[in-house]
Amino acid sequence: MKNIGSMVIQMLKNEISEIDYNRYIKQLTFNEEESKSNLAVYNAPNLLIANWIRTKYADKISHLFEIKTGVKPAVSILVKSQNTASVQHSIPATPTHSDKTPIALLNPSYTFQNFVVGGSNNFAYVAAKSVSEKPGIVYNPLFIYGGVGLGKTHLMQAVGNVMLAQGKTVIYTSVEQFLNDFSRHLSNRTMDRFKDKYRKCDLLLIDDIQFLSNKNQIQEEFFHTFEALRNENKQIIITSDKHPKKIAGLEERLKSRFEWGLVADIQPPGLETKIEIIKKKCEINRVKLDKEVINYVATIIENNTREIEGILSKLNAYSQLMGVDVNIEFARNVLKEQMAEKRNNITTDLIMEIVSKELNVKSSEIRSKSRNSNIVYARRIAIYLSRNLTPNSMPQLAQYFGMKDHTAVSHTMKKINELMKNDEDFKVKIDELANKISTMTSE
């Protein structure tokens, strides 16, 4: 078991940035005595490193164990006991911290340089960059909202990393952590220490503010924290899954204050932005993928770009274990189960609905006899996707689309395949449509 624990860390080393490995992962030691087949225990030298690894890499470590052993264990990151001399010698000297010098648990890879900017997130990026240059002066508070995995936390922590480098005091917390901290200090009658921590920082980063809903006591405390910081021109950045006006169970005075600065949204990325994000993730994680594989991954991921790291990790791990390079056939084979789960219950009617919406052509027009070039284009795509994504035979499709017989469907398939072979952008567009259709069935 000990060898496996060490081998997993070596596998992880090949998938993450050198900075992450040297700063955090390298300091882990596998605890063979506490580990079991369904539990992998690692020791970290301090709470900071333990919390950071637990948040960022516990799932990935568990996945690598599954690849190596066939069993996916729970992963526990514990802090080494400092009661024995042997452990004392193994712990590097680390600076001490008090409640008055809080530690900011920021991801060092969340920087502006590592953030891929596209039309869907440019406004939020520019706003965050401006805040990092003039904290407390422009856009205070900065409120960033959008769906899961679109980069809200990345932008928020990018500002934090800039200010940390300037020697500023940064607090990053989720609403849940804020609530737990509040409850602990309240029960211990140490609220002065709580207020010192949150009201005397230079930058307060609050993730998932929507979870303040209907929590009246903590809303009251957060309101006073907000007021204290803003009165001192200290910067506040908040994220949420929705616009502040749409957060139910939130006091009106908080909603209005969240809009005092700037509210910026992040939309799901388009295909081109997804491709650039994958390229950047490959660069950071030292994963080599050719253009065809990158395009394929871009078409199968949904709006949540956090999927990317999991897919890259899976491809890279399988590639290393099998000793082969990742090409398009390999990628399709490794990810086929993931795609198969999405493609249940696909119907021709669903395909028609999505194609007509994406190409701005009515479904009735697609099934008509019209020879208009835009309608013919949409019809061919709908037929191609129906043939590949549904169990319908060519005669059945000919009947559905009002064609003479199956030879017309066969001709359409040949035409689309030729276009995909000669036009890479067209092929990527078809793949993206196929993924959207698959996603609709899994929601």
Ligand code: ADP
The other form holds:
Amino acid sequence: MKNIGSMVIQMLKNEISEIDYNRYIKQLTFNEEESKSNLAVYNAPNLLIANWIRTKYADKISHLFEIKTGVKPAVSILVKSQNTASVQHSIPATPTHSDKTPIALLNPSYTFQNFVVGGSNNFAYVAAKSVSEKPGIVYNPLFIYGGVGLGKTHLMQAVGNVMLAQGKTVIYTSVEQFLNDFSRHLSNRTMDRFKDKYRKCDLLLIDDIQFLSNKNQIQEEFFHTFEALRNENKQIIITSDKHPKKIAGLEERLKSRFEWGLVADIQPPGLETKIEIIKKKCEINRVKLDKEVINYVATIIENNTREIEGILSKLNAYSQLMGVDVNIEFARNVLKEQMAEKRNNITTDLIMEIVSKELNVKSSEIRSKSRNSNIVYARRIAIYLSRNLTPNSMPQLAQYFGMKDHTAVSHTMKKINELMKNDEDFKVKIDELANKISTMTSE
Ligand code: ADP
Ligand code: MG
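Provide the structure of the form predicted together with the ligand, given the form predicted on its own shown above.
Below: every chain and molecule of the assembly, starting with the one above.
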């Protein structure tokens, strides 16, 4: 196996550019201990390289293995620092199931322990937890729905990881894979094997079921799979971006069955939950960030928690590259593109509207010369947010807010920064406002 692992890298070397090879692929080492016939594990020196290789070459590596061994494994790139053997990051490449051993290619870090529970996802979490304790009995099917990046796949795989550890047969599949598998078996006339595989597992996880929409033949097949599993009290978990009732082009009998068990939604996380999720991801990926940076990242990620890992790996890579710690200025700098995209939609008018509503002060008052303390307070906040969330320069802002010149703006920024440093509540409030404004413009 070890030989094959390095042979595959040699084969890859012949197919890719020298730069890619020398810079990244060369740094991979085959991890024999954790590899299996259907799982090829490599170690990479850091998160950035691991991420990069995973997106660009994991499929290719898997394919080369197939050429060598006849089995197409999942490919996992782990981050291992020298002398420590713990798994930091492991996400399988596109899974392919071999028929003989229906394996679940689950992300091992998608566990209940690694899931941060907050008001937005508590219901779905508790439901998934109960299902993992009593599969096939409590809620069957469990239907989890919600927007992108809110943790649906994570939760369903957490149940999968629990059952996998108990030696149960777990299948995790997308609609697309299910469909491909079906077509392949249909044309090979091996439908009995297809049925065996999907109707005899202990847990079937179907991710993003909304893609069944308008695909009639596969809906029919899925219906029978569903019936067979449910009759045997085998657990089914389904995720979707919307409530079953709202999935267009889906047979009524499927819609109604999806509601037979429990339908649980996940809402976008609040600021506190986001902060906790970032801390959790830092812990898993061994990235060290101070509180200020974590709060900052929380305000720029909006609702899609998927951005977090990208941001962490970016911060980590830059700080390694430049040999400096990540502090708030550094983070702002590195992530300014991320912010710039969002800034384009944010205007000073919008900020004024929100600040005036929030603090119950009229826009005209904020822009007036009034020295009334309430108004001064609101004005300072509006200026601070405008400076951070819009591309306006200090002179532009001075003009907008009717101030003498840019030094007045700079003075305001200083004041607010001081306040934020000394008053945690105030800081959270400002971050929340910033977050609210960014979220409004991204929808
Ligand atoms: P979805 O399937 O809803 O689009 P994912 O399950 O793929 O979202 O989640 C996106 C990323 O965010 C994953 O890395 C996941 O681990 C993380 N994530 C989302 N919600 C949470 C949470 N509550 N606690 C920890 N990580 C989370
Ligand atoms: Mg998902």
